[in-house]
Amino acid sequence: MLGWEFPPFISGGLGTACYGLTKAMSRLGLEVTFVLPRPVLMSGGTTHVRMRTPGDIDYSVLSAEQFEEELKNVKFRAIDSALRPYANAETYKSEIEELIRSKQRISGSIGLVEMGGDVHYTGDMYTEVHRYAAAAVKLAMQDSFDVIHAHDWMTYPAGIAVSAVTGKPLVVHVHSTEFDRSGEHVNQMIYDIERAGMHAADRVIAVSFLTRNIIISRYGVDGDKVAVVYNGVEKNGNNVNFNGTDIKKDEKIVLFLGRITMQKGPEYFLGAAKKVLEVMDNVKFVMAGSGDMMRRSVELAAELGIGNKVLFTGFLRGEDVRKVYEMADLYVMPSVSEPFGIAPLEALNHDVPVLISKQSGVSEVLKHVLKADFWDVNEIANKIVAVLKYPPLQVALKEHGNFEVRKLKWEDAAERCRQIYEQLAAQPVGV
């Protein structure tokens, strides 16, 4: 399995997914082997998850014994490399270089000049990716198993180079496409390492329907390789308490929780705010993530007069993201194009109603919820104004929603994922 984040290190959903199916696969009795970027040390912190060993992660929001307990089927092997995304060229060149002079090993030689004795990097993320790959065929060299399961785009490259040196069947997971992340202005160098990557591979999964049919139509695969298997959600843990913000008692709170970018509607989170607003004055809306659209959104929130009604928290994790689950009344997804959709599943877990946009994966999935288009900020302003102001509606969402999201279990997204495994390694190679 290859992939680029796993808990404690997550940039946004695919770690999520990464661990709850991971390690639902290893309750199956599935061995997996997870090949993981290896941290980059810089004079700041950890980028990357520490590693214990070059084989292994020391998990600071696990103890070794539910580390052994959860994950004792798989083991992690480390690339040192610094691939992850949503980061410019300049963020790889200084830690790329921050690795060379803390003389860490580097796995290949890609993007890697000597300049009066000196080592420099001058590569960025595409190089990243492709000394991945360069990396992850050694260790594939070194290590036997049946199949390729390769997750987004930056790992793709890997799985075909892996696919063709050992002949083993190649699967490609599809958590996200360039057209969701950009648009209709897309990276073309990134759908072009999508697109290679779907055909290359002997199956392609999809979390959602709403993917595969980007996939068939945007990307010319095959319908009959395109599977879909949803995605899960963890049972929630303990109730904790949201202290210390200056959100008073009698206010109500609405929350968005995930990267702030295009793709996930922010501005669209911001324009139905200030419409609640103008008919409901004890409400604060909290955005909880970061991203390239942070600034743009702190400036809109102002232009809009309603800078003191809105908290940015930034980035959250672990423990944080649990308490600002339990300190919302409700949670709102305005994503523009969301293949599927971890955080709705989380809140519903949390006992949190939730309100999606119709341009969801989960939305396949998900019927106690509300749904508006992402563009119709007067139906989503509407439908948040109705959920704060008639208990009853909210009650009816919170007990619907959490017993539906019981029913989607990552046991199940890795049963049909050993399926398709299954099929793969019965089969004749190239069939």
Given for the second form:
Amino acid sequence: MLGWEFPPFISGGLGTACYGLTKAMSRLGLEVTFVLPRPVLMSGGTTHVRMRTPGDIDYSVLSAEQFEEELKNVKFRAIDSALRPYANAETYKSEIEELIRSKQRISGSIGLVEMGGDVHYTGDMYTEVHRYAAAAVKLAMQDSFDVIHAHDWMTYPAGIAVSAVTGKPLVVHVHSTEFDRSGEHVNQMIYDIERAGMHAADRVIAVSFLTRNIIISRYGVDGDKVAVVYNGVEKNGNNVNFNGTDIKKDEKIVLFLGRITMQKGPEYFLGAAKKVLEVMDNVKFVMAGSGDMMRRSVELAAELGIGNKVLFTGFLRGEDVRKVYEMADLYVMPSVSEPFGIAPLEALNHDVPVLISKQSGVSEVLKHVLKADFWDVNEIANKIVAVLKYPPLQVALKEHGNFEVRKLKWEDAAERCRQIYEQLAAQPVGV
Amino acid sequence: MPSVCFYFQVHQPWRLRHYTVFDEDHRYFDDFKNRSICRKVANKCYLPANRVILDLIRQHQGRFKVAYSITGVLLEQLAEYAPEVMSTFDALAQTGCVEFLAETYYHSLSFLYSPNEFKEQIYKHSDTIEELFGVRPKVFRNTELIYSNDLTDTIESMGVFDGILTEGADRILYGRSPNFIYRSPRSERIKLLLKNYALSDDIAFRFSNRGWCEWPLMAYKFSDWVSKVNGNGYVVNLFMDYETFGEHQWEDTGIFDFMRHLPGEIMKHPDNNFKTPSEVIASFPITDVIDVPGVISWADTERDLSAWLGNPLQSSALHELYRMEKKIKDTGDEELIADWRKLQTSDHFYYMCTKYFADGDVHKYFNPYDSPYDSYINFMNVMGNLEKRYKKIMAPVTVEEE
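Please give the other form, namely the form predicted together with the partner chain, since only the form predicted on its own has been shown so far.
Up next: the whole complex, starting with the chain shown before.
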């Protein structure tokens, strides 16, 4: 399995998904070798690929025992690389300009790129992707496996390369597409990589029908090849919090938790906040996360005259996430385009009612949540006010939502993946 | 000797328009949606079904009889959107073979919350029926056939009704047949007619179900089942929504043809006949006492109130609504009172039902909302505006100062 994020070093839902999926696969008895780029950027000049077992990696937060218990059938292989999954178009732009300048170093074809043993790290994402691919091929020669499972575009070239070298079937798992991340301003290079990966793959897994439709219509992939496997959610051991719910706050808290990027619709959250504050006063809006629209969002809140009502916490992890959920009266995800959206499931898991945009994959599986079009700021505000004003609504959403979310299990996702693997193993490869 | 007693419920609510917390005006109802649904149901059900019933009454020279309960809120909509339906009901009334039943004008749950409001709505409905069809109703049916011993007490105290229709629920019958006449332990006079839910639901719910072992249901087969009651009951009460004909069961299922043939088939057996509820009450004695201390209804398999009162959303919305009764009435503002009353229609609370929401089912019928939560939010926003209007009317001085 080829990925690039794994807890605790995550910046979004992808790492969470990989963790949940591999853990469930491990429980099903599937043996997984998880190849990930070294998440911590090493000092420059470290150019050759190194293989690392989890013990070698300085995962200070996640202990080795934890790995052994929960992921006993999962082996980890880390490559020293600086892949950043959620870097945006603007960040790429400069990198791509640089890429064009250094074009001669990269061969034209996507996938199999001949990499020297000493390519220098240049801050170029494209180069990184291919360095990862080359490294993965080397790793693949040493390990034995039956199926290659690649998560999102940065690992597709690696997937294609490993598949070509080993002849094993390739599954690409689409957690998001360039259209979700960048709207219509797609980065052509990334689109091309995604497209090549989807076309080269023997099967494509989409995280929702919403994403499946994009894969078919925007990437021209044959629908028969694209399966939908919904994400699951990790059960919280004991999330019943006795003191948290009884605390009498004088202020209600509405939470936005996620990357503050175009895709997540932060401006709609703020627009709705402005409207809510027209009819209610004792509300605070918390934006937890970071991203390229963070500054713009701070400015926008000030422009709207609600700066004192909006709190920016930056990126939150672990215990802080739990705390912020505990405080929240409502979680809002106004995503413009959300292939799936694991965060609302986590909110429900923490007993926080949820308002999600209809333009999200998770809206396909959740019924006991509030939904609105991401652009309908008026309706988002209307629903926020309702939840804050009518306690029975909050209670009903919590109870039913929490019950509903428990039915979404990673085991089911892992089982569907297993079925797909088995189908592939039974078929001749590379047709 | 079984008589067959048909009663059809005819109702459509005033559906609310999308009303946000930012809305300020007093237009709560969705004129466009209500008009189009009313027109659609008129064309698919009311007009063709009234035609079939009228033809049957003529064809059988007065031996085929039915009863209707038409809600006040539907009568208002028909007058506005489909007046031709009114004239066909009028034609049915002229035959003398049709009985119109009493119910709450607003198809409300007021029986459970406010005895005064409950009675006022019944009077308003009876006045309307008398004005339109010339006869004052003598038999009462409550919204969704909701019933308990208390209902008999209230209805008897009004002094104008002879009987009540309700559900022949297993848990009140304890193995007895719904085909007899019953009474409450607290009343000698008011007769209870119980719905034979097995035979009623064969038509209303199972008719077009191809997975049902009796499909396709033919008129002769059904009349055989009715005749089997002979010797074990006085009357087979077939109570159902009128929208069964053409709406719940589309025309292409053959439901109208089934109905066209049914009276003839049933009356092939010389002992069988058709009676209206009042005729049933006049013809048969009380057989036994039926004790209903708790509340029953005809809804879902539970036959209880859970479809309207099963979750905190519904109970809070209803509670809020009736909490305002005195305030609203004190204003004496006719428009405000009428709006408040239109909000009492049970459908508004049915839309908030979360019970089968995840499965998707009958609760979806003409439900204007995507989810029970949306319906609750909308309802509460309208209630909020109602409260503002009340405050404005009762405190005119402060408003002028603004």
